[in-house]
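Here we start with a single chain on its own, the form predicted alone, put down as structure tokens.
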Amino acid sequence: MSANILEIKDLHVNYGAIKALKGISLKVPKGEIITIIGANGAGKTTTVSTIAGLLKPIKGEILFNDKKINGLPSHEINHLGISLSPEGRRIFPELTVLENLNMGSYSSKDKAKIKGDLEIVFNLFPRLKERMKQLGGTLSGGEQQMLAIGRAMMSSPSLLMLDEPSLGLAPILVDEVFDSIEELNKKGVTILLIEQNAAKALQISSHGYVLETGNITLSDSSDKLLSNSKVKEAFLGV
């Protein structure tokens, strides 16, 4: 087992009186794809939003490369090497594909590095290169998802968090997006994947966590979760 790039210990997050996360702990080993599966409202988006610094925990620790990061502002967390591609894509529809991508490298002044990161994104998603001057809002759902992932990649993250990347996509596009996630991982990017499409997520990840109403109820290798009767019944429709 490789060293952990990310470790969460006893994380509690509230929305007012609502307890969204009730003391979750998880580990993300460097170089792997780890997935969190769960129904709507389970706390999946809350988890990645808190790691990214968009929400503040009331208790617990988030360690990135053994450094405590909870309490840091989100832009500093991004500088350290964590990037989030949010649920719902949230691209800028009035900006071109290239302008959207450049928003992902807003904090970098190194033009050569930005150019290099852009090449990596275009190699991964050739369609974005073809549509470089097109407005983000005119892209198909699948292309917008590629743009959201590409934008998150523009800060050269060592940990990429993807929140529901397959949501609302046609099956053929889902396959494309998952292929690109595997490709990114092969290039050395560690990935924390949040997915409702549990079967797909578990097929490409090494380990999975099942989140239910703010608690982790199962944690196992993805293979074992795929064959677990409770997981099959709840998430795989078997």
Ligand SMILES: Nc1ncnc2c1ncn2[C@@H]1O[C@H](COP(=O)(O)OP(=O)(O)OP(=O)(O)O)[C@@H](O)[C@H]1O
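These numbers come from a predicted model, not from an experiment. Residue numbers count along the first chain shown, from 1. For clarity, a rigid core is taken as the largest C-alpha set superposing within 1.5 Å between two forms. First, how it differs from the form predicted in complex with this ligand.
- A displacement of less than 2 angstroms separates the C-alpha positions of P157 between the two forms, with the rigid core held in common.
- Core-superposed comparison between the two forms: CA of H79 displaced by less than 2 Å.
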The other form holds:
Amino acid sequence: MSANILEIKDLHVNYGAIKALKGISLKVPKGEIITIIGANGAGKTTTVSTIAGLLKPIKGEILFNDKKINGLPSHEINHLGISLSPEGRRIFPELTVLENLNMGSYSSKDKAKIKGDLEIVFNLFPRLKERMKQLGGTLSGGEQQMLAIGRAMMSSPSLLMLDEPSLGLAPILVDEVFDSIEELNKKGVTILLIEQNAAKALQISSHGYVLETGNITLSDSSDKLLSNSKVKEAFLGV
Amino acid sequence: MSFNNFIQNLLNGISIGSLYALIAVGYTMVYGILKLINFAHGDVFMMAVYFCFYAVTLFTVPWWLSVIIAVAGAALLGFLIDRVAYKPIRNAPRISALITAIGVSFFLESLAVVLFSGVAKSFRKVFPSFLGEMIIIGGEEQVKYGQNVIVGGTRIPVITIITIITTAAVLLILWRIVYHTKQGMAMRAVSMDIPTTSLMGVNVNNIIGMTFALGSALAGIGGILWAIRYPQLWPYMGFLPGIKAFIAAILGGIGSIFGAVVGGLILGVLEIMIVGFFPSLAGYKDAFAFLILIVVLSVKPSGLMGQKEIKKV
Ligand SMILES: Nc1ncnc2c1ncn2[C@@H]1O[C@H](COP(=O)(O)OP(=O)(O)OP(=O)(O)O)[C@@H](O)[C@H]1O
Ligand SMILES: [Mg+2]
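Please supply the coordinates for the form predicted in complex with this ligand, as a counterpart to the form predicted alone shown previously.
Let us now look at the entire complex, which starts with that chain.
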């Protein structure tokens, strides 16, 4: 078994006539935090949606633990241990907070484990515990973001993909979310992180990819990317 | 209208309304999930009655067992309709699904004509005769034509009581399933956001199939109760109750289960009461539902319990 939990080879994805991914390749080593940064419309969401099985590639391969997963329906990909906190939160508005979290652990049968995971999520976001019985749609934007992350954690994935988890959060919460991502990672969860907040993402990740209009134009260790002049100019606002 | 009459009419209306509610729930659940009007729903109702009829007359099973067979058969039929007709075009434009639904309805009606013949059959001898009797409360005993008879009083058909009780029990079970089981939670999630539900590891097609099966089982129960009350079977018997239940679902706010129940009850009671208060309008009884449809669509298209979507950006 290779050291990569996820490997993407020459992935092409289209929306009708629009070519969103034009042959990207990347590797996610087991146990690490890998980040993808890129401008709006670069194809970041398309990448994780395709990994999660919501989109079908027209060409290329996605390997999870060396097994090809492209073509599988998304619920089976979830069962394999890949979880996605999708862009835009996608909370179930008319399910309660607790039900939203239970949806995250839908395919788990281990009741004790579910209870433990719930405790972890509530420790991380005590706000969610206070609002357990409230409908998801009535949470504030930031609270919904916490719920989306918590829900993705509930399936105890081995690969957790987060599509802009800090979007819409107050700065203090952004720090908390990043802390919790690192903490999860220490527990052995591999993380693929997409962030507008490139500086923060690169600080906690080991490796980064830069995506530009459907192509990967840079791939390097996060430290090197942080000091790369092009990255500084385009994403770090320095 | 006398008080006795009023009570009789009210119970009758509630019982007819219960039947509309049982059918309407299936329309509304499928609509909630797929935004599809399943026009074949009334035909599942019809098929269930035939299943029941043939189980008793041809295979001589006890009548209570025939009910179980017919309801299970209806559930299976609903499941198969989704698998065979709707699932392959899940991502097609909605108009394609609508046309398919009409096609499935025609297909089932024609199939019934071929299999069961277009000649109406009587459902009278299929079930025990006590179901056709009346409960009489009050009134006085008199001797007429050499027989003891009861004159006056409130007369309530046994089937009316059974219909109301059965419907209440079935809806209670449905409520438990939808709001207190994991699958029910997934059904509600699917009705809000299909892709995200699949990201949670839910096999969405199975949940949709389950929804069809559940709604069809309810229509099957409604069909059997209907046939005991109006004991005549024919391949197009599902059309009018189907359309009226659909109107009840619109009246209650399509997509809402509670709305479908309320809409069904209102429609049933109004229909009976109109005829009760204005006997001269009896001939227009069936047209009345359409009048309601027109009024709802022009005044409040989202229906009584229609939901406004909660959207956060
Ligand atoms: N459903 C769709 N139909 C057509 N084009 C789409 C669709 N979704 C995305 N695209 C296009 O694909 C390209 C990549 O989009 P994607 O959402 O992956 O970008 P992104 O990197 O996540 O951007 P952002 O940072 O704004 O979230 C964009 O040009 C976008 O317009
Ligand atoms: Mg995006």
